[in-house]
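A lone chain, given as structure tokens: the form predicted on its own.
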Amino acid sequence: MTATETIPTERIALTLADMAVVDADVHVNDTPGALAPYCDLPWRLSLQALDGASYPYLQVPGFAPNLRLDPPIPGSHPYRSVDTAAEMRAELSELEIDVGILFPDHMLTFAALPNIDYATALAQAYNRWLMEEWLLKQPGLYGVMLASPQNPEAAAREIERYAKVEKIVGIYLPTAGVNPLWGHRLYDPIMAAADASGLPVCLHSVTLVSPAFPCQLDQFENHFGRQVLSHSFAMMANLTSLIHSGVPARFPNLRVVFTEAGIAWVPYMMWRMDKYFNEYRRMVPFLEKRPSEYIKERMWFATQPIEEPDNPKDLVATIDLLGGPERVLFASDWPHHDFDHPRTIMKLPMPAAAKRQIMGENALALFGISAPVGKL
């Protein structure tokens, strides 16, 4: 089905309550002193030193490394974070979510912290922290485990060990600032566990000043500039990446989500990389079929930031450009001050059953979740 098919006269009036809602991108409070428990030792008495101290959002020393070059405007908007899986869990059911999957807020700038024998400790922490403190705690909480870039072999460990856990229904790749990309070989460890494990990795990025490619944001006089290119440049290097050096190719059982990076840039990357795919496709001998065809065989877009033209029926055909309704989750991004309400996907032009694959029943079956009782 296409999400540009008749809408059945009987659905028009759907709502959130006939189905079953799944929220692919939730973000939980990940302070030093939250994870210093959780962390072995020397390490953890540096996230207590960290304990305590008031710093901006995501510009933690030493846990989330990040160049604020903006002076502070009065009036902005505040940043919030949720700290309790209650708290989550009873803010979640007031937005008519019924399943949200659980990604950090500091552990967003992981990929910049350069040493590797904290940066592994740092990632065991989160991963236990999570399971203790979050998804044991509330139903309808899931997570995706953090995978270390620094550390890939550690990092596969860490996969093999929460593989089976019917909580952890994903690998978290820290993308903002990560160097080299996804697709490098030195992360084929990595990606062979996740290709073993059945579990989907699970691409997030975030605003970052670094040094690092895809894109030098330190050029730009002001957050706007910033904004506009950092989530959406990194996915579309590291989807790049990933295509460049055959990783679906090589692991034909890995699916791939990009999260928080809207889906119009899509399409664009599709007929791009399909066009020096045939021009160049002696370079590329690993791959077996055109690269939009792995897209949109194994690979899905979480709505949020949803994009959001004059015309909705633009965003409707972008859909269908880049694969259907099938490839699409719906995201929020709760509780950051930008995040999209459910009524956002609920508002388009598009028949009930499109509306319900994004909703829902697409994140359901990927990350291997049971329906919640009522629904579906």
The other form holds:
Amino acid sequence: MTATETIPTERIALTLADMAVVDADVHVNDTPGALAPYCDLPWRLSLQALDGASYPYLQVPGFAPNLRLDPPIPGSHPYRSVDTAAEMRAELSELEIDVGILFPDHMLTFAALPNIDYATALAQAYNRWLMEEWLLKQPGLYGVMLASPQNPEAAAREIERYAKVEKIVGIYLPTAGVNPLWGHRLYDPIMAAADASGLPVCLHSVTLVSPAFPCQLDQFENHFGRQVLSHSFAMMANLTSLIHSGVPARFPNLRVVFTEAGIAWVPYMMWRMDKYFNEYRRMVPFLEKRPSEYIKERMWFATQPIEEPDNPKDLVATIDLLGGPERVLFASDWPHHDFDHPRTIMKLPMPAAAKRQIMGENALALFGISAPVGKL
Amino acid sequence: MVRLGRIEVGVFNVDGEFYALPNICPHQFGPLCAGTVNGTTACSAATDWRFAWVREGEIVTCPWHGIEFDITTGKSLSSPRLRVRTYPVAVADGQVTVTI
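If the one shown is the form predicted on its own, what is the structure of the form predicted together with its partner chain?
Following is the full complex, with the preceding chain placed first.
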């Protein structure tokens, strides 16, 4: 027996170097000028006209429509963006992240664009640009392709186009400002194409003052109130929308990922939907089982912005309530203002096997990604 | 509805077959058997994803919170955790006998 074999394995500190680390939500800086060369005419000219203008984050007229009501926060931390694949690779490696799933910055408000033809071209441009400038340029970078809610038929064709492309591992459903919500039958072509492709759909919201749900964010006096409710209310509303129109029953292979809303809202929604399923089952007879069962079988939840209760055991208990570690995907949201370092999950009082699942194994299986070299 | 000591039992006639359930809903102890007896909705690939009306006379709906129960099995239609027992029923010489 060697010296190392005498140490009980549970007493050896688990580190990120010991496991595959997949980050289910990182953001690339998708500026009008960057996308312009990838955009079809005539809309390329519109993007060129926006090129070089200086606008605050997520606030570009005609590109990232938003209504920013707050003054710059006095003395706050600086805004960060990642502008190239090389930067992204280096920064993720610095965070000990092996694989990043790339989402956009400005296209987070995509659903609020009213012009259908422009939105269709812009989605195609984003997907081409993401592939060429990011996914093919560095190892360990995978992407979710943007599906335009403004044009479900075109989005379905775009999904078919990318279904077998190795570096595209999911379908991004723009969630901020989407109206109607994602469960509407209007989007059936997108859900059908996703179901057939095997790619999971990934909902991602952002704080957006918009007439779409969650509306009335303008009534908060400051960004604290808007930020607290925007992402999580959007996810609750869209989860309810997907369930109430039977999307998981009508598309039996579809898998759904909810990003950037934390996780503690999920048990609440499971219990609430199961309760009202008892009373209103006659109105949703396409559901063959309780809403929570669909959630525990085919839905995943990304950690960031992870809740930080005073007692971390409360968070571990919450993970068990929503279906266990297999439902949870680590996400950092790098480089955004409220990103989570991987150690936020690593320090939780959980078994090593659960940490391995959350930090990477779940995402590798869900997105169909091979384990990084030297990991697993 | 019949009372047998402290137990209330609902006796149902579904197309000539008799069933007996306790008159107490497992959800919040409402008077289950006082509820409406009718059918329910269905919607699946088998109905071409259109709403259909099915199982007329086989479903009792608790008057308190609307939870549906299959009279023939005692199971709710919405949750495996909500079900009632079924009592054996025998019919002979025009007499219906419920054994509890």
